[in-house]
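Presented below, as structure tokens, is a lone chain in the form predicted alone.
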Amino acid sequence: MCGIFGCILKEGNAAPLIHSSLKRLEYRGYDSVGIATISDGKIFMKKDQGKIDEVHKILNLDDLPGNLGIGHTRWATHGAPLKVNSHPHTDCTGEIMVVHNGIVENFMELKAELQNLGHTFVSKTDTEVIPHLIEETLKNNPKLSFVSAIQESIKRLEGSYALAIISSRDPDKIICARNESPLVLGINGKGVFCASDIPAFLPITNKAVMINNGELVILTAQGYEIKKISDSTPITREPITIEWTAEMAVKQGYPHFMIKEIHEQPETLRNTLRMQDHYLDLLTTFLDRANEVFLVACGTSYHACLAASYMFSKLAFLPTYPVYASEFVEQHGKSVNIDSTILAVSQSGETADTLAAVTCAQQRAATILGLTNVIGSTLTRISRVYIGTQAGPEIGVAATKTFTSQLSVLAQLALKLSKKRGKISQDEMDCLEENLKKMPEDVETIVRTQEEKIKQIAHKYKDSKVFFYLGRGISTATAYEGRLKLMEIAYIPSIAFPAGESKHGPISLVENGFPVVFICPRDDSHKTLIGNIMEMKARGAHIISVIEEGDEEIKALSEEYIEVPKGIPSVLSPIPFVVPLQLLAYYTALEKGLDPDMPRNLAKSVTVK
């Protein structure tokens, strides 16, 4: 999730304003920064890895000349956080500059095509194909205007993008375009502005124009023009007045980062589904030839690994062993060897216990694979192969969107490995892939239709002293994660068990009114789970069930129920079924007067053992 800002000022230099506006986008997270401006028909650029203040101290970002420019803060997804990979990116001539937020799905094909035509690439990013594509379009159509060349070029892009493009060929314009990544304009008497988020220009103007998917924008000192990318149809859209405070704007109007990030999950899931097959193939090659595979992680990431162990077993017939990273050295440190493979999962890539486990395994010649949300982190540097989850920065301490993104990537790996091994039928494979593709839509539906009901449940049970979370099979992992969220931010003691184990001790705690959350997908465990619900009800428990839409049997047994869309395969169910549990934890914390973004005693990245 990168930050973009651009402006055309009627008076004065653009660079200092771009610099200050990028500072206001720091909350989005980033690893490098860059600015490009145009003056007297020439392009000037400064960029480097590091924080804005660090780069500014070395380069002085403010002294670039010109009243027009673009800037970027980068969160690495393709290519490590290095100067060469930072934005803006340019073409072979140095006449076109592009900043980009999003993921170009077909960049490898486009890059190969352009290299065959003689283009030279200097970075490892997906973004760099864009200026080269525009350059090639102009070369083949010399009479085409710069704006038209951009329009024709971006029609070839697959994936998500918010773009801001400048060129010495057309030095009085900024060209913007959007597909799925956020883009907004700011307007006042002193100039025009484009940005990823409203906070970038809110101190300058509260007049904003929202840009929709499939739209191209031409900014000049006189104003803005919007048209459809597909057919150039002009679009008229007037500015709206933003009433948010600067703090509210950072959170896009949400009261907390946690709820903002819960609502972002459809977008982040779409990004994970744009994963390059090349990386999935490479990682599954190592998994396929492993004698034993350990899935190593902490906290929420461990729960993703637990769910993944079911995915790999059911889909690829690969036995895997989920292990708490803090226990790995004691439990398996002496037994791992050259035939062992470790798939380490960490949101930050810096979790101390996970790195200690990986280091131990590495010293015994095990193969290290990584899954993380932070490219350039320690985990990516010590892994033989790694994949980024592409979830973007997560500000809320309680992991939400990074968890579902991890699950999505792990599911893709399990499916890819299954295909490689030929373990399930093509019909089943097609069904699973189709359901994974519609997962963002399913999560959108859950949030839209169930959020109000979950608020009411949170209000009713906010004073409960203890919660149970129970599930069977892969839903056990969902239960563990739901329990963790409630403990993290609502401070309610919570217990999660496989439902079949609940009668071996935990059931002794149940008394009248005791809340028990059951995770109930319609799978092979459904009938058995009904028996577990009956056991709890017989002892006075209040059943809160997360069910598939139309599950009348369990609905009739529940005091409260939350519905998810029909037809989600069991092996993918943790992704949508965890979302109501995230919302339940969030709204319970609010009911108790707590700040979900600031849970006591917790940190986002645990870098001590």
Ligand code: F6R
Second form
Amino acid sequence: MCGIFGCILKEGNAAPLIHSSLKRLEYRGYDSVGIATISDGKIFMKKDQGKIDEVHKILNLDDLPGNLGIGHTRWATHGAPLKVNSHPHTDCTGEIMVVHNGIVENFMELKAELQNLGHTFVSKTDTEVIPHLIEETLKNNPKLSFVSAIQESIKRLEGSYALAIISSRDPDKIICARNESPLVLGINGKGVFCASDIPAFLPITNKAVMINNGELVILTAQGYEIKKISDSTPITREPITIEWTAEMAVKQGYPHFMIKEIHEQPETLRNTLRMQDHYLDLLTTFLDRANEVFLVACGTSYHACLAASYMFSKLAFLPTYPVYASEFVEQHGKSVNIDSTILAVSQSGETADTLAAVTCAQQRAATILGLTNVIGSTLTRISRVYIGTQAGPEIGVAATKTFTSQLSVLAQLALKLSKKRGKISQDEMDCLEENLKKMPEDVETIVRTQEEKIKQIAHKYKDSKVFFYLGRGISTATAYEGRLKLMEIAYIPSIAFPAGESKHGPISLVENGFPVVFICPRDDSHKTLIGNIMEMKARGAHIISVIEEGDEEIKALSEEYIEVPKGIPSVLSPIPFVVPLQLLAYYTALEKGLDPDMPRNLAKSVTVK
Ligand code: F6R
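For comparison with the form predicted alone, produce the structure of the form predicted in complex with the named molecule.
Expanding to the full complex; the earlier chain stays at the top.
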């Protein structure tokens, strides 16, 4: 996710202010930190891996001259959290400094092109192509102004970015640009500021100017100028007054991190779907070769594995074994071997049970693949190949946006493997890829259209003593995840199982008014699922269904229904269908007066077995 900050002060040194502002952006990542300033036309820079306080202790980040500068706190995506990958990044001459939040999707092509032209790269980041691109543009058009060279260069970037750029070639300016990564300006009598997020400058000013996609900003000591990147059309935008407190600002106005993170899912899915093909291809090759594949994880990440086992089976005809990490050693510790492949899934990359399972498999020469949200975590260090989920730091204890990001990577892997193995028709593949691409939009629609209704459902059922969550096929995984969310933050005992199992025992619990949540995508199991709904209804259950828009049959059987957009293929359904369940858990916790961000007895990262 990363945090960027820049400022031009009318008086005084910029570095201490950049340092304190980056501290307020640390919730966006803290793998490394760096600051660059300009004084008397010369560039100064300090950066290193580690948290801001740790780096400051060694380097004294405040001790940089000049009233103008930029800074960055990193959440690693491309390249490990090392000094060499820390921002700011620079060109061959060291005259251009860039801080970036986002992902340059076409960086590999650009890097190859620039390397062929003689540019030397030092990092593994996508960002480093930007200063070199600007350097090259200026070399080819010496008459171009620095601002125009930036403008021309960023037109070649694909992907997302919020940028702040300074240079000794034009030492009185900070140039910023935005595409799909947040960027906001702050203004007061003492200077101008640019940042990823309002909390960075809130103690200094509450006058903010929001920057939109496709806009370039030129900051000088006199103020700011905004124009369109595409055709330089000037844009006039006055500052607005932000009424948030500092704490509200970190949560971007939301009362809790959990709801902020639920709402962030369209963006985090977009970022995750931008994954470099190269990493997916590599992982796919390992999966394709594997004799047996174990999908190993705990809690929510295990539910992603369970869903993935359906995806791999249905799309790529690859049987996989989802296993609770805490059970792996007992269950498979003796049989796992050199021909086994372990795909370990962990948001934190530090869960003790997952690492213990991985270590056991590694000692028996199995291939370890990792999927995690935290680059640099132990899992990334012990995996042969790993992929990052690009969800940004998740602060709410209950996993939400990382779950949907995990699912979208696993779906991409299953699709790649299917393609490699030629297992499904081109038409089906096109349809699935198209649907995956529009997943962020679908999630946006669900949150926008269903949130109010879900609040009412939460209000109505808040005093229920127990809930069932049922689904068939891949929706079993969705049901398990919905139930875990409700239990962990609303403390309502809940039971989830495949809907077909209900008549083999659990149905005896059902009595009048018993809430049963059914997950109902329109897939091959739809008809049978209706049978299961009827069985529950006959015993007085209250049906809360999550259905496709316009599913009149199930609507008619439901006391409450929540709709998701039409036409979502079954193998992708856990991504949108889990969102209403996350909201239901969140609003039920609020109805019960509980703090969803701090559920009792739980920790974000479970580092004990
Ligand atoms: C539930 C939740 C936990 C984690 C589990 C594994 O909302 O967050 O169940 O999913 O502790 O954690 P990671 O994914 O970090 O290995």
